[in-house]
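Consider the single chain below, provided in structure tokens and representing the form predicted alone.
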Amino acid sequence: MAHTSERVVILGGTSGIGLATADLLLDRGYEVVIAGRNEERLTQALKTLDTRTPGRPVTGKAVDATDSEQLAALFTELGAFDHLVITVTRNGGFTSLADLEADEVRRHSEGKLLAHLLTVQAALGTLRGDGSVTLVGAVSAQLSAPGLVLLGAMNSAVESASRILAAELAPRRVNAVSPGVIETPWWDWIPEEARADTLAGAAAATAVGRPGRAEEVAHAIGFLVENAYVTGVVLPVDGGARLNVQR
């Protein structure tokens, strides 16, 4: 179904899950605005989207989602819109409590939880009164594996915030997706020669036995954007990682 009169703003839309979501929603007829911190990546993302299907209604803005003033300027410039999707995150973050450093906690708190909350706050003046907000957590919020103390805490906070905001911001709808091991640039902090083995190892414990794809998460986000009777939901897209399947 085409929604040519509806406009979606995607923070973190320049790569990975955000870019795949932009691609999917453009195919469904939405007008899409993607935003990210990196100008070069933004330019490349716009070229990628136009190359796939030339002439689609997509524009881009450079913005730091941890900066309240930049966010306020972004939404003032954009004006009225219908749906907000936030896929902003920081890569890395696997650590034991013994090795945890304060700077790393601050980096992930600012790059994940703060970015999500500040973006929603800044958007409220122009987001449609019965529009939607979709946040992105991660399956680490549901797991208890060693090394996930930081990632699990940050993603748990985002997913809890989505449920609280669904009540606070009603009748606007607020939901979240909770991806598992997804092949995206998030994993680029791992040396290239070890990345494939790391992904395969992480995905081995999933029920489906493979890493997910960004477009699979994008389909879940598309559902949450379009279904006007779903709110306060955290939708797992993790291949069954939370099931602790033993092979």
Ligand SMILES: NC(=O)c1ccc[n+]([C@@H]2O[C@H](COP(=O)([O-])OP(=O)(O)OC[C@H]3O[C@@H](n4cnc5c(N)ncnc54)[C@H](OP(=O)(O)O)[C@@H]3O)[C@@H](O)[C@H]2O)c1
The other form holds:
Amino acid sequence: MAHTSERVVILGGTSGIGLATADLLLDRGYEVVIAGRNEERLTQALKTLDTRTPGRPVTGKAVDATDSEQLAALFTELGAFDHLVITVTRNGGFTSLADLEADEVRRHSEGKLLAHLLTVQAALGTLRGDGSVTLVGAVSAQLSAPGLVLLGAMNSAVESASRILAAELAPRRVNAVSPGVIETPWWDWIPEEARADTLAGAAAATAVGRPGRAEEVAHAIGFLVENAYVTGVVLPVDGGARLNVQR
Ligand SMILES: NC(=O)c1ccc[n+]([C@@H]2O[C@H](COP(=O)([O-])OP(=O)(O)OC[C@H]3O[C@@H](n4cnc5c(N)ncnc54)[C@H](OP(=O)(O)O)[C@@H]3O)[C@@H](O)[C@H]2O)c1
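Moving from the form predicted alone to the form predicted together with this ligand:
Once more the chain from above appears, this time first in line as the rest of the complex follows.
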């Protein structure tokens, strides 16, 4: 399948799900632009993509998705493009309401919801009229487990925004994926030993019995980018975590 005339911008494409999405879409013939805040991580991601398959059309830019001026500069420099994928995030955020700190709420609101909305807004001038936007929520939006009040609320907001924007920005398509626990650097804030326990606990709460891989979420994003008749959809990619299976 050749899409050499189509360009995709991936905010958050320097790690995890965004990086796997860049790899998948490059393999499918898209031209890809990846962006993240950290220059070193950006350089490393471009190197990784080139090492996997040399010579594919990928470029990168250091941009903070919470900064309107940086976003405006990015989209002005890039010009017209076809698909926007946003995989930016703040990590952590598991807390009970009793322990919730106002700064943590601000950090997550800014890093997830605000970043998504500002990025889509900044892209409107150059995203083609028949193009698409794919956002990333999380299974926490569907769960009611104690400790998920902040993550669940943030991801519900992003998933809800995707449906509303599908109507507001039509005929551009807007969708979201809703991943379960996926093994990516998102989890690096947990010390290594505890991380293995956390992922094992999460795996036990899925129907398929394991955490997901970034490539599996990228595959779902690829579907939402490519299927021109799908819009306003939140697609779970969670191994059945939302089904409340007891193992
Ligand atoms: N991993 C999971 O278990 C899981 C589960 C459910 C949902 N999700 C969601 O999936 C999405 C991708 O997560 P991931 O696991 O791939 O995380 P990740 O490996 O930590 O990647 C996050 C990416 O976003 C970039 N980023 C973060 N804040 C940014 C900002 N303000 N501006 C620009 N870039 C920014 C990071 O680069 P810099 O730090 O250099 O900016 C990095 O490239 C997120 O929305 C996350 O909430 C993940």
